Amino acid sequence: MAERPEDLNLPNAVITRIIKEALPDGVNVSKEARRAISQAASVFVLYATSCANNFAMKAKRKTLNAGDVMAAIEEMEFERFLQPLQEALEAYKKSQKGKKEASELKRKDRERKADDDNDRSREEDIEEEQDDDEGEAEEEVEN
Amino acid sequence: MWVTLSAPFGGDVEQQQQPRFSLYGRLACTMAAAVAERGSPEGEDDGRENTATEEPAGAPGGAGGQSRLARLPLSRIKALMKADPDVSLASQESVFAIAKATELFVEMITKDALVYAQQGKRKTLQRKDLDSAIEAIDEFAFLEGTLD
C-alpha cells in the first residue's frame, strides 16, 4: 500500500496521551490544538530526518545511523533532548539485543523439533512398508 | 539541491538563516493542505497500530508510560522519514531516535503553549496558544507557516 505523505499523521490517541500526561490534572486540550500539536509533530519528524540525512551525506554514509539523529537535535537547539535521548537509546539497544538472542533460541528450537519430526515420521514409513508386505504375502497364500 | 521555498520562511534574510533541508518544508505544507480538508477524525486506527515498540514486561502497568520505550509507532516514524526522497536507508535505531525526539516535542511544545493559556487564565490549552509559543521560541521557529 503506496502512502501518501498527507496520510502519514502520528495517531491521535498516542499524541493525546503524551500531551495530556505533560499537562496537570484539571486543563484540558482542545480538539483544535490537539489537531495542531500533531501536525507539529510530523513536520517535526520530516525536519529532523533531513537535518540529520545531511550528517549522513556528509559522512557519505546512504544509511542513517542514532548519531545522525543526535547530531541533528543539537543542531536543532533541541539540546535538552540529548540526554533522555541518549538514555532511552542504550535502553533500546539493550532490549533489541535481548529480542535478537530470544529469536535466535526460538528459531534453534524449531529446528531440532523439525529434525525430530522427520526422524519419526521416517520411522512411520518402515513400519507401513512392512505391514503392505506382510498383506501381500498373505493373499500370494490364499491364491 | 536548494530548492526556493516561498510559503514557510518569509523573507531572504529568514531563508539564509535557516538550515538547509530539502523537502519538508513542501512536505509540511501538502500535509498540513491535506489534513486540514480531511480534518481529523477520531478513531482511526490508532489503537490498533504496531505498538510493538512499548515492553511490557519491563513496564508494568502504565505509570507515566516514562518505562516504556517509544509510544509513537515506529513504522509510522519510519514511513515518513521514508517520504523524504533523499533518504535511502535509516537505521532502527535512528527510527527509534526519531521517534523518541518526537515524544519529547510533543511534550516540551505542550508545556510551552500551556504557559500562554495560564496567562489567559484559562484551562484549556487552545490553538492560540500554540502559535503563541510557536512564535516566541526560537526553537519552533521551524515550524512558522507549517500548520494551518
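Positions refer to the first chain, counted from 1. The shown structure was predicted, so the numbers you read here are calculated from the model rather than taken from an experiment. What changes on going to the form predicted on its own:
When the change between the two forms is described as the motion of two rigid parts, residue 35 sits in the same part as residue 84.
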Given for the second form:
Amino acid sequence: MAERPEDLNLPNAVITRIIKEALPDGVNVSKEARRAISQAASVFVLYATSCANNFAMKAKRKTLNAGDVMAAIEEMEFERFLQPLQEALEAYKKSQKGKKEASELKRKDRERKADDDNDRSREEDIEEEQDDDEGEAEEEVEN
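What's the form predicted on its own like, now that we've got the form predicted together with the partner chain?
What follows is just the one chain, with no partners and no other molecules.
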C-alpha cells in the first residue's frame, strides 16, 4: 500500500489529457478543479478495486479479473458504464490477440531465417571441404 495519500493520485498529465478530451474546445479548467477531479478519479479507482477484490475473494481467488471489475461496477450502481466498458474490453482483447499473432509471425520468420542461414553455412562448409579434398587430390596426383 502507499505510504502517503498523494501517492495514490493518478498522474496530472493523464488527468489533464482526459479532461481535455472530454470537454469541448475553448473550455478552461482551473488548477483547483483539475486537482479535485484527480482526487475523485483516484478515490473511484480505489473503491472499484476494493469492490472487485471482494468478488475475487468470494470466489477464493487472489487475482482480480475483468468479471470482478464488471461486477464491482454494477454493485457501485454504474450500470450505464457496463456496455461501454465491455466494448472497450473486447477491443483490447482483439488488439492483444493481433499483437500476439504478429509477434508469433515475427518469431517464426526469425526462426526460418536462422534455419536458412544455418543451411547456407552448412552448404558452404561442405563445399569448402569438397574443394579442400579436390585440392589435396590434385596435389597427390602431381607428386
